[in-house]
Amino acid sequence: MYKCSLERMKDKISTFSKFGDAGHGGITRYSLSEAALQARAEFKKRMEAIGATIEYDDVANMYATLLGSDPDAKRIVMASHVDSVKNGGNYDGILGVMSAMEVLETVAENDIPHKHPLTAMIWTNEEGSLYPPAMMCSGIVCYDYLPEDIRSKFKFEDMMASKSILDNKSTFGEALEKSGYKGDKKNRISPENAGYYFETHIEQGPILEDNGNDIGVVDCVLGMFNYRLKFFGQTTHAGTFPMPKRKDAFYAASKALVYLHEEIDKLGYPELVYTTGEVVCHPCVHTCVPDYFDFSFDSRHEDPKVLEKVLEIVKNCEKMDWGGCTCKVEKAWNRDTVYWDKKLVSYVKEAAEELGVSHQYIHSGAGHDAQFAAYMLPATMIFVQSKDGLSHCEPEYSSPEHCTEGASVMLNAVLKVDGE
């Protein structure tokens, strides 16, 4: 078994938390901004020094290889992303790179025999957190193989077209074209030449440390819906209508939202989660009755039957009387639970227990490209503890010590498919 090397770990987590600095202990990195091109510039750096091959593809994904004894044989690619969510935290998608630049280094270090070609890479815009939609490019990759439901909104002359969240202006088409990282699409992975993907993430969630693990060994990215609850009732002046005969729809709404948690927890699903997160409220005026109030609701959960069951009582707010009010429900989208291939999972789990890392199954919450590279490629996951399961924020922190056992289980499971 061989392990990675904690003091490299150290150091790339240092330096990469400075391309972007907040200020106050994280990270904003936009995708294609300039801290996300310094970052890039380190990357390449760094594995050129070891002799990797550096490719971009049209969509600026970067590509480093270490080529493998067998040039018939398909890469094994490990990948993940560097943009963040504004105020982010360094290490969500920057470790899965961290890691996969890890195993190279690891395999050059040693000079570890491999049959492969060994590929770290780097997905364009992962969060969109500044040109719409997230996993923007593993979308427009992977375009072919995603159900058509899912594929709709991955156009890629949609992406090109989407605008700057900061002027409503600039396009990710146009910053793609700047940023001198755009390629040639024949070196986008496909199944032509790529046969594994590995991704290397942070829980973001408590789970293995309420457990007292730190790796987890990934089966699943949970099936999910989101729908748009909005309820319509009539604007009147705050000061001088009565309130027997307002249509107040933010009251209607507040009141729907106690009615759904009130209703879920009744179906007694621990692992079900559900999430009221964007609101619109119409006129938002503090001297008006609001006559529109929109919410969100995202459910997600392994088992489409208990997902089924959530839906119901959501879509069962149209039937209902809101003190005057209506309600619609419209689908926002929904995805079904993405499974790992089970190859590559047994082989995550073998490579913990004979490095002896507690470790346990878990399943992933969050959206991830491996979700969507696994429509085109055997697929898998590892997480690493997250301290009080703190994500896209600036306290998120993970070890180094569990970020380079991370590393060294993707290493030691890569490793075993390359041995087959």
Second form
There are 2 protein chains.
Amino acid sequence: MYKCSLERMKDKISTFSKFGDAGHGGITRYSLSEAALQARAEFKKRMEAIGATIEYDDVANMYATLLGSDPDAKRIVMASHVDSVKNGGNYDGILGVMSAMEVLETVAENDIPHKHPLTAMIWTNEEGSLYPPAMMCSGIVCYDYLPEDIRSKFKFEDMMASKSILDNKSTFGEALEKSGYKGDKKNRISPENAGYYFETHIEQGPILEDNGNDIGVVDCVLGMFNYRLKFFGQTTHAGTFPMPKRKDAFYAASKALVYLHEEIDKLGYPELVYTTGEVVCHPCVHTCVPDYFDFSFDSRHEDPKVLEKVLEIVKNCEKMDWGGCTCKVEKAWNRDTVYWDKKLVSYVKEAAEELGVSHQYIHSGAGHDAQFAAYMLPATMIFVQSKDGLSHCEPEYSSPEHCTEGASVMLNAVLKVDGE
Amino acid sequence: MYKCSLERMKDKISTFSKFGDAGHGGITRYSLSEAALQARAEFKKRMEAIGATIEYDDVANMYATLLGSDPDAKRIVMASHVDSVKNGGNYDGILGVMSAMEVLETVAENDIPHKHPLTAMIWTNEEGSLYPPAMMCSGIVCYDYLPEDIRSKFKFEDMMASKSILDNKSTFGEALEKSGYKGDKKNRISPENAGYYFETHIEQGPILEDNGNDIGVVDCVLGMFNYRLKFFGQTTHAGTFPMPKRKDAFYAASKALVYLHEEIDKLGYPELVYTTGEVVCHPCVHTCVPDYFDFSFDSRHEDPKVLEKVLEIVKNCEKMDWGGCTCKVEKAWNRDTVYWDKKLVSYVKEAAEELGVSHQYIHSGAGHDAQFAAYMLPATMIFVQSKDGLSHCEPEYSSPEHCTEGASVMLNAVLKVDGE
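If the one shown is the form predicted alone, what is the structure of the form predicted together with a further copy of the same chain?
Expanding to the full complex; the earlier chain stays at the top.
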């Protein structure tokens, strides 16, 4: 068994945390921003130092490859992203890149024999924080392999035209041209040049920590659906309109939210999650009764039958009277559970066992580039324990020891694939 | 008894509805906008046609005065505003200006003898829709007479610097300079030049219509308070964080809103109104549990003891546990009930009786320039029935017959004051 270097991992965490440092423990590192370009330059410098070849594809996905002994063998790719959400933490995304770098560095340092080329990869614009949507460039690269309803959201021209949320004007395509990292379409990861895909990521939840396990052997990305619940009332003046005649859309939505929690919790599925994170209120003026309110409803579970039961409760809201307001339930999107490649999952588990790293099976509740890659290649993921389960925020933290264990597990799983 | 002209009122309604016509039955006529300047020009033209003298003060409040027989008598002022909210209706504000014009036109046409100068007045920027706050220019003009905590919100320099909500850059002061309607500070309405203040307005509620009364004899503007209820939770990822550990600020706020309705409705005050019209959600992303949610809470009632009971319930929210979220209740502002001048109220009632117009006493739930004027002068208001109680929206409607009755009631009440 080989082990990655704790000291080198610590150095990478400290170095990469400076690119986009927001001054209070976290980073804002939008894809293709100055900070993200600094992270890419650091990746390039360190990978060239160990003799890796650097390539870019046409959407600036970046590949550092150590050749193997078999010229016909396909690449084993280890990928993640360097971009973050606004005021995000120092681990989401970048940990997967640092882990891939660590695997290559350990292989180079110890001259570990391998047949397959080993590639550390950076996906461009996973978060979609500045240029929506999330997972943009894995969506583009895996386009031909995606189900039709997902694929339709990732048309190349639409992605190039995606506007900055900051100025609603400059586009992703323009940022790409300016980045200096736009390369050749033929360099894209594909079934022709790659055989296997690994992605290491922080868990972003509290399950590993609560169970005292350092590493998660991820078996799937949970199926999910996303709906909007829209409530229609009547706006009137705050001071002049008697209460019994009001049709208050915010109050209607609040009653519906309480109803949803009560009914869904009765189903009794402990692994089910649902989230109402985004709201719209109109006219949103303190002297007016709201005539419109909507909220997003995102629900995730491995079993589609469970999601169906949840959806039935959500759709019930349309049939109910909410104090004179009506409700419309509209689908935004859904996706089925994506299972990782069973063989790769077993290699990850074996590697963890052989390394003596505490671990458990776990589902991924969040989406990752790996889930698009999985439509194209055998793919899997490795999770690293998150402190307090927090992510997409500055307190996000995973210890250097756990991060290094994650890289070591990936290294040994990769060598198992290589040794087949 | 004198009566105003239905035909002339119809003509004014039709003419003024064109200034800022938004194309589907209503208007957008921000203060000092091109549309508002057209309305002012029309006012000037019609008032000059009957021999009125036109004056402007330093914040473009506009005065059309018919002199009376007594050179020492103070003005009887009839005022309202020509500006509207975004996509407002054809009656809020402008009806009071048209009614004041109608009074002067009827006096001129019939050569009605009067001692006092009679002034039709336009307040600048009552709505504050483009340049906040509402009631800006009555706040400026009545500044010295206002209670300290209200006054502090209307400092002249702050008002001049108020930024357009459209571009967050151009200021009210700049719009004032450009308007061509900026005049002399000495022309401001004041206790030195004015003795009485009347304002006619649509009811903006359904009470008159429900009771079959055309006109409301307004006795006060309701006391009110405005608070923010702020809920603090913890943001986490929508897919990765188990439900029992979540601290969802939106869910907390929803439960609190349901609690507030239940508890406040138990108090059993049919005239009490409360409104939660404005919300803020953070980070407001469909994949994140909200860590912050707040909503405004506006409550109005004549009796301060009733408002105290409501506030007690609102403040209880701070002591309760909202699924792990905390709540903070913060005061934005409050005001006491402002009672209109008893003598003027009695003249309005007598005028309605003598004209045979169906009427009732009514409170004003909304704020109006009259309430600031009332700190400076004896003041009162007259309400005209609103169809379905709707206002600040395009379906806002009052019949020409009711509008003309309102003007006739004001005319005869004004003549009673004049005849003292």
